[in-house]
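One chain comes next, on its own, written as structure tokens: the form predicted alone.
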Amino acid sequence: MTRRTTRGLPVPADFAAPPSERRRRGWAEADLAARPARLGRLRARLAEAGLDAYFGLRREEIRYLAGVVIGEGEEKVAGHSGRFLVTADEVIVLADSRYTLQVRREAPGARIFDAPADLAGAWPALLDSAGARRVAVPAGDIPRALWEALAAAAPGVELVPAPTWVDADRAVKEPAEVERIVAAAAVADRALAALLPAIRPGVPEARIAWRLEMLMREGGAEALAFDIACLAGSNAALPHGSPGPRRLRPGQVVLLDFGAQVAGYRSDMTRTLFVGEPAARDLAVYELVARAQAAAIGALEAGAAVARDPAALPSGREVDAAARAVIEAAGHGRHFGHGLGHGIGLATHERPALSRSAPDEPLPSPTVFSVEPGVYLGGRTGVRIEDLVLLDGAAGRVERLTRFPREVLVLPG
């Protein structure tokens, strides 16, 4: 399993090229074609529950249901623009003058409602224009103070805490969604392969992270999926640490956690590399984490092999337990504190969850999620291996979408 030299290390040409403009246009067309069915599922649930409308607040939801693109973090300055109301026969998008042209272009079938600074003040007029008297609102997405202000502004309207209908729908991936995750994973794979020569003793963590960001952006990513983690030596024991001025030294591990965004969809991968000859302790931890990940993938494959019945798929809790049992048997259970994985798509973390607290129900299908066991020895070292996996129970398919090798890679030290 171990590679001791730079001979045979991955190179960018080993991985798929960035998507063409023609392919990107095809994805946009696929989204446009899929929106009526997405809205139809939501409207059917509203009708079944006796509700008149759904009020959405998250940027992932408005992109999924209406096609309006609000960048990550932009909601902090967008005011109430980007919030929306779905009724039985229309989609109403709140937009102020900064977003009106964009909404007209990206959601031409939607009705625009001028987004006020005081949403509660305009709430009665919005609902009157939609004929809505019972409105579903995702309670987890709205501040309590805003909920109370809306309720007080229109006392004749009932606000109903909405189940996570849209989250559940987004967990089941359409083919064009999977294609974009695959493309984002390939961008990240290529970038890491191009980065390898720059990972050497004396280079600061922050410089490596910046070089990796440039390689992803120049290689087809429109944005990062999240801030890059580049953590060397004992810093690798921080599961979500940030890169800093610490310089790499011979004999250390370097943990890289990063992802690209392509046409709105994200990737997420972690590789732990060795700078110079690995310490026996670090190599043993790596081999343990690799075995844990293999156990989780094996549990998924076993379930998919008999899962023509969706109920036969394993739960996220069961898959987490398969990996955790390997780590616990080696005496490192307390050193694996986070969940095994998370869904990915328009958000970096979404449904389904693979963890000790995940729902005890079959995983959705088809879906994409990370499988990322890790062992972290505080003050000494840390190892995590993370791949994205496609699970398609109907096809009996489990496929790693992250193509970068998982074998031990030893870089010159």
Given for the second form:
Protein chains: 2
Amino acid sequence: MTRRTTRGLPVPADFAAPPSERRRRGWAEADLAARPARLGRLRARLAEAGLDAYFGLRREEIRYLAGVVIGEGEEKVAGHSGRFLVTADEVIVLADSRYTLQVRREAPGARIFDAPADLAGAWPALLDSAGARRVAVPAGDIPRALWEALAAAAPGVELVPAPTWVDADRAVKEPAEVERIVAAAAVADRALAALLPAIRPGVPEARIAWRLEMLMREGGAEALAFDIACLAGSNAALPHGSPGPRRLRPGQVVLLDFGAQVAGYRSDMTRTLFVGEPAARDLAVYELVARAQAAAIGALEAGAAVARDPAALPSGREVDAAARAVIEAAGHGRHFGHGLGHGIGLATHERPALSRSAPDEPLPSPTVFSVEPGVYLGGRTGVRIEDLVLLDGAAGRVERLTRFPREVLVLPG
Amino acid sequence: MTRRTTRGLPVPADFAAPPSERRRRGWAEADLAARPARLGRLRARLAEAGLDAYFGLRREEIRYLAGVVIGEGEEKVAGHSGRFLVTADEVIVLADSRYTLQVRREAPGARIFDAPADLAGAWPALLDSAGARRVAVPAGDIPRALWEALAAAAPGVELVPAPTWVDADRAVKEPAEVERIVAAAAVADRALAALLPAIRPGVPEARIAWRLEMLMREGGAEALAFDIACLAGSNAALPHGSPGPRRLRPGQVVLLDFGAQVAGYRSDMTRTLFVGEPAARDLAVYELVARAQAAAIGALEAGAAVARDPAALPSGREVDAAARAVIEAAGHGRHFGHGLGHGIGLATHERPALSRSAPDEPLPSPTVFSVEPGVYLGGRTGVRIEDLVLLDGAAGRVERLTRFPREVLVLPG
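Switch from the form predicted alone to the form predicted in complex with another copy of the chain and print that structure.
Now the full complex is given, and it begins with the chain already shown.
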């Protein structure tokens, strides 16, 4: 496998610069233009099911459908603010006094309904004002206690567990959504390139993670997509561990799993780098994981090329199997415990899933997901390589959005 | 009201230094020693209600009861990992392959149960292995769809909506918990003192917020307690707005709401500072808010002093009313739309609540909560002053844990 050492290391200028204000304005305009169609799809489903309204509870959905921005951790302190009702002719956003001005600015077309601490008390008035009698509620999002309280508060209203309609719609990406994921991937690529000189023996994992975070936040990301994993040596066998005080040592791998958020959209990538001369065992695992990833990409390309027919695309289960077969053939099946990948967009993990338990139906298209096989040898070492991939069946296109090289990278040890 | 200008501004050395490794180890040992009693309280409640097990779903609870650390945003990607069952003689933690090693290290006394993507499929086996037939489930935490799936998977098992037992227990703070909140408050105090020279006309809100974040993260915080609010001038009338590109102007207020996380425990504080000579209107609002806060603290002190009897403590509703009466008397009642305060600990918002709708029963003790009155004049200005307060009825003690001065602070404009 190709190997890059000091002279051949990537540098920030290899990757796209952060998006300009003009591009950001363009994305905001594209969202504004796309929202009627997004709402239209939901309304068509309501009409078909004989339902009057959809009661949404998730921050991704209120941003997607109405443009209201609620932060990731903010949901827990927002109370009912940001929850919303879509009817045939209205979008009604709940907002307490803290959120009224924000919602008025971000969703000028929406009606604001004062969100009390006790939503059940106001539920009959809300539904009356919306003229809704049969309401779809995503049962995976609503706590059971709230469902029961709403059902008891308005016995004349029927609550209907809603299929995950908006999740399915969000899996299919509009061009301006893909552009933002590409921009977020480039922010992460550039930050890693800028980080490389700081990855040296003696530096603690947590310091490397913090430096990488600063590089992303000062390089165009408004937030991280998730907490950075920076795991050295045997810690890399923890596929989800947190960076700690442990210091890098020569000859170790260092696994970095991280992503940026740009204009609401996320990226997610993993690189496993070598600090000093790699152990033969680690190199062998690396090459195995790289082959598994290539096999998954190959399965996607084969499906996308055949017919340019979205129905001919492989399922998430098939793509997972293509990568897993490579790892199993090498006797490491039980060291690859997680799924191959996940969709990404306004949430870091969303549809589609690529895993052993993923639905056995063609992947949606166009869509973006991670391809991230890994092999973890408990107590010894671990390797994961993760790229974001755009799949567009109609265009016969499979494209890696993560541009950072995947060759063996050996940093000075 | 006292006013401080350039020469009298606070400096970082006015506040406690970040905790040493030794103190951190002491806290970990205190948690380990406290866990049997925490579990004992829960088990006594199960026994009293004739229940065999408690199925917990929240990251605060698994950390409090078993020591497993799940990050704030991590819950969404962890699947069922970190969810847990407490029976009379076991703690069983769900963990998929990504989390097994971590849980084994953090909760060595717990039994690990392999967490499948489809929990319902494994639910009967899990309950059989635990010998549980009647299971308490916090209905405010479990999504309705999961409740329904678990109920259908094991019809012989009774799911019983659980009162918020662990929330109630967590509201009463152990000494080592209070110490961590104090340490988190000091990290925030010091960071703000270090930030002051950077708060100048022409600097964008977002840059100030990012600098404050860096100061906390490099000054002892492993994370923020929540996204920082930094709001200048009329933006300060948005009690929950996000910092943006808007630049500070002389004569404006700047409202900073922020907190640190130290060894899992949070802090939360707000200061409204003046950049250049304050407008008379803003000064008047500031003094009103400060008086409202003092009235709340006075009500707490009166209750704590009378009898040294926890039952004599005021309710969260009464303390809110004490502050609100001051603001209403000045004709600004409708400009103070949110509650007076909230408990804090492993979560940024937890029990007890101090608000118009808070329970009319004595506050728990010892406990820690925020006291944060605010007055927001839409489109013009806003002022909030927020301190954390320790209430210990048995000791007759009311103590502000936030040490940063509350006087009018005028920065060079």
